[in-house]
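Listed next as structure tokens is one chain, alone, in the form predicted alone.
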Amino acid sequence: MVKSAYIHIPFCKSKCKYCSFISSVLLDLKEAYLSALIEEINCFYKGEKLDTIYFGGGTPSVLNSEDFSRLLNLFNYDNETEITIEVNPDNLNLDYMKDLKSIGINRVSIGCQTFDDNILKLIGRRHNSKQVYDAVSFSNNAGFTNISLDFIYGLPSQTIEGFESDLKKAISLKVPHISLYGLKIEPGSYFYLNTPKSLPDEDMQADMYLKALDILKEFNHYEISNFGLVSRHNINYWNNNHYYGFGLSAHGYVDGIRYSNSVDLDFYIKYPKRHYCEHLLSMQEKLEEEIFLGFRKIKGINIQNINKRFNIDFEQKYEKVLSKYKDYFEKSQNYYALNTSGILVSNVILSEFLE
């Protein structure tokens, strides 16, 4: 049964230079997009009671609380449902956060990226460090207790000392959750065609990650990039459970089928009930995804469950990989997990589980 839904809000006032996600600055299309989004949800959502709802982007906080009410009213949920909204610090105020809280949104993910104002300008962010502090204050005063700060490390001109300062400032704000993502310059981003100067290399990114593990050691490190109070939406994804994906470029996983929506805004608005791509996973593909996603979790994968679900002997089937990288795994009872060294080269290791 599907218990989670992701809703993509693609609009941004401007695009950050590192961003390769599908977004649009055509805010005048907001109403047409919302109408299409409602049509898609009404077509595919089957009325299940949802455990999590997640508004991602883009910049979801370009919508007003009435917009979110219209969307939330389409779903079956209750006070226990985790409802997350991603927000940018540049367009928040206390009244807006109170309005979001009053309609049932109970988790806020604030896109901070760094507290360094010079780097924020360099990467094309619209906010400054003071606005991050204000965003946390507004969220607290509005009654939010589940707040996440998102950071990127490996930014242009960023030093290990600067990154350490970012994390210590985040800790001082007493937020219960912190997410960390290493900068990856992908096609579709401004930086892909205009490589920034003073870009930390992979070794420095690894050192930054190790520094974060030390600084955030009091946080619950539950997934490679996530620390603190567990996001039920995040963990649903890493547990390889089903979820709806609604909106432009959204991906979903329902009834064993991976699907994605169009990345063309005009096309999506015109044909919101058409999935761009659908793929029914084979058992081998399901197994590989179970492994690939499961190893993102710090506790790793439960081989007893995998053996039962897929009728295999995990240790026998993957004996060569486990032996080749034995120094990068930890085994405890029924679990295999990547150790710290394994996390740093996880992409290389996990690729060897794919046939």
Ligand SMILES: C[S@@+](CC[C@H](N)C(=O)[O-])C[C@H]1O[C@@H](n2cnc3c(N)ncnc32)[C@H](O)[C@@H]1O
Second form
Amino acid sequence: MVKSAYIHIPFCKSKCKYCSFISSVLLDLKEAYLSALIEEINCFYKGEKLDTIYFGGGTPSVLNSEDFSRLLNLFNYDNETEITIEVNPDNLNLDYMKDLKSIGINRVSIGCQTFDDNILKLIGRRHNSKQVYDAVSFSNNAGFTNISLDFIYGLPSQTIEGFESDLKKAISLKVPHISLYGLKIEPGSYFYLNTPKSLPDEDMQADMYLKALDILKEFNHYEISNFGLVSRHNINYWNNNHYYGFGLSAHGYVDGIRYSNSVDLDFYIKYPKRHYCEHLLSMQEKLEEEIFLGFRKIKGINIQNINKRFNIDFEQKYEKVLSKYKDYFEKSQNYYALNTSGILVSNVILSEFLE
Ligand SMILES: C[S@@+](CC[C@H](N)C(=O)[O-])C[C@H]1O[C@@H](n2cnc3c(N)ncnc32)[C@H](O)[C@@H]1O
Ligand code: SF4
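How about the form predicted in complex with this ligand, since we already have the form predicted alone?
What follows is the whole complex; the chain from before opens it.
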């Protein structure tokens, strides 16, 4: 049964230099895109009562509250449904946040990235640090209690002290949730072709992460990058449950089939009901995904559950990799989890679980 839906809003006023997410600055296409999105949702959504709805981007906050109402009206949800919107601090005001609250949106994820105004300029963000403080205060005053701040560490010119100061400022804002992402420079971003000189290296990124674990120790560290009040939408994903993905470049997992949509905006607008790719997962692929996603959770993998679900003996099947990296795992009664050293090299370790 599908209980979650992700909806991609692929528009941004300008492109940040580090970003390779699928988004367009052609805001004139917004109406055509919304029509296509509605067509896709009407075609594939089977009317299940949803526990979570997530508007991600791009910059969902380029839409107005009427646009969100049109989309939300397509779904079966109630007051208990967690409805998240990603917002950019440069285009918010109190009335807008009140409008979002009044139509049922109850979780806000604010893209802060850093409080350092020089770095914000260097990475092509449209806002300054004051606008992040304003964004939090508009959200609070509009009645949102579930607020998250996104940060990137390993940014050009960033120091450990600078990152530490970012986190302390975040704590002082009393937001219940913080996400931390190590900077990745991927094809499609400006920085991929124009790599900045002053980039912290991998070791320094690791030191920044360790510093964050110390500074955020009062927060519930529930997933590698996430701290605080658990996002039900994201935990559903890491629990390897089904979810819809609607919109340009969106991915979904329904009836055992992983699917993804086109990344070409014109194509999507013309053919919103055509999945770009669909793949029915084999039992082995399901197991590997369960392991991959499960080890992202700090609690780790419930061995009894995985053994039952896949009819395996997890410790026996993966004895080789578990013993090779034994110093990187922690085992409690029912769970296997990566420890802090394991998290730092999780990509290497997890790749060894693949057949
Ligand atoms: C999908 S983006 C959209 C959020 C929103 N558009 C914004 O920029 O504020 C969600 C988050 O991913 C993170 N992110 C984006 N590109 C990244 C990159 N290249 N490396 C690390 N984190 C990145 C940022 O923290 C961003 O807030
Ligand atoms: S980081 Fe956010 S605002 Fe910047 S280009 Fe990417 S999606 Fe758009």
